[in-house]
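This document starts with one chain, in the form predicted on its own, laid out as structure tokens.
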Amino acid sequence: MRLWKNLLMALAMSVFAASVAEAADPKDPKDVKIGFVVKQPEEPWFQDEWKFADIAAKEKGFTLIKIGAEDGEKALSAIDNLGAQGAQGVIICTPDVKLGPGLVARAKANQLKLMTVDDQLVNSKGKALEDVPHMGISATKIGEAVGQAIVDQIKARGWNVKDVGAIRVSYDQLPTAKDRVEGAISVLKQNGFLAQNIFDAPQSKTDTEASLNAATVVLNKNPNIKKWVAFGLNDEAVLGAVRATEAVGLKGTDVVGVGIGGSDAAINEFKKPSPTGFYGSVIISPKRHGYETTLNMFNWVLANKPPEKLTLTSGKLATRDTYVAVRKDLGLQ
């Protein structure tokens, strides 16, 4: 009798184990469930990431579960939620990168493959968790693209680089902002730009008004310089600097401002009847961050093909002549 009970118990356990293995290692796309967790679900960037993730899910026929997690507690709960729904993988942009070890442990407990997007997880010492596949934005590469666009325009306009001033609209308390402007500066210097002609314009906030005020101080201190370039964290920083050059009487043909983001403010600038000093914007696309990460997770779940440990994306320059085509190419319209 005891032997019979033991056999029944062993059979039940084997069936249970098989069902768990089947859930964890699905063979059919329709059995795949992937979570996509973001820290600010109301923001256009994350809405676009979800949009492109949805496209991947529809193409491959799997289930995408979208969850907003505005704080650490919600992020951890989202992992448990996905585990309860039988998901096999999760992509997350966490509201707090220092939750790294906790998120990794929670994902493991729920048998979820884990990938991060936009913000990379770190441990208690602030070191990146390199074993967790990550797709992020290279702030330095984006800054370098800004710098190259400025250099190309200086050459195209026939300016003597030694006579040109640069307004570095800075917000150094934000590492991404610092990396972006330093990337631009590195390219300028490589192309003969004088270090003494690069002027720091620290802004109190990351908006146009704060940038205008900061850039105005630089311009008023250097009235002998008649040609200027400007760069910063985002489009708003550069637009503020451009507005400052206009206020001191400089023409748009004497200014080259290149922003980052492809914001509505940048697009409105491109739509003005006549060109201004705002020459272009390096647009960051959410397409790869939504579509490609989701596809990578799908292949990891279904075919056990893990993603690259680290993928860093950059942006694409858009000007008043090219922004419509660029936005279309990036899937933004």
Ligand code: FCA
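Show the form predicted together with ligand FCA, please, because up to now only the form predicted on its own has appeared in this conversation.
All you get below is the one chain by itself.
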């Protein structure tokens, strides 16, 4: 009797061990399950990331599970959910980078390999978690490209730089957001832009509506300034600021907004019959951030080949006249 019990127990344990081993170490692409969690699923950038991640999954024959997680609680439960579904890896753009150590612990508890995209995790002191593989944009450089595009337009329009105001749509709790706007500001200042003419418009969320609200406050406080430039974390931030300038009666010719992204939000603006204050966007690559990260995770799960610890991608300025060619160049057709 006892012997039987022991034998059964041993058998059960070996079955359990085998299934755990199998979950952690699949041998076949069709057994691979990867989660792709994003903080703002309705934003075109994230839709595009998912689209390219799906292409990778189709090509290689693994399962991709897409989850939107707009707050910290949802992000943590997305990880549990993926664990329960037997996924082996997850790529996340977290709604809150300070969740860093919590997310790492949760992924570990669920035996999930973890990689971040766009927004790098930080610890409680704000230091990046460099052990977690990350793909982000070269934020400062891309911000500088935004600043340069703005400076070039100020010159092309023959404006006196001293008369121009700048709306800095900000979300400083997110390091990549801060680096982007600071990059833009450094180029403005190098070109004679007055520091006192740069106005902070802190947004409560990284969407167009929050930016419109923040920018409206700045415009209402400075009715004497008639020429404006605007920059921020992404296209949505700049579009919000441009909409705010329109609401106070400024024309497109009085405003130079340059965004970052190049997804539908920007493209739809470029397609309008006449130019608005949204002059350009530095197009970044949802293909690299969606397709490449997912493929990296696939190789990590299947071949135990971990991704690079840090990959920073570049961007290219596009305007209504050049966006078709720039998108083609980046393989974004």
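Numbering follows the first chain given and starts at 1. Fair warning: this is a prediction, and the values are worked out from it, not measured in the lab.
At the hinge of the rigid-body rearrangement between these two forms: which of Ala78, Leu233, Ile284, Asn110? Selected hinge residue: Ile284.
Interdomain rotation angle between these two forms - two rigid parts, degrees: Treating the chain as two rigid parts, the smaller one turns 33 degrees between these two forms.
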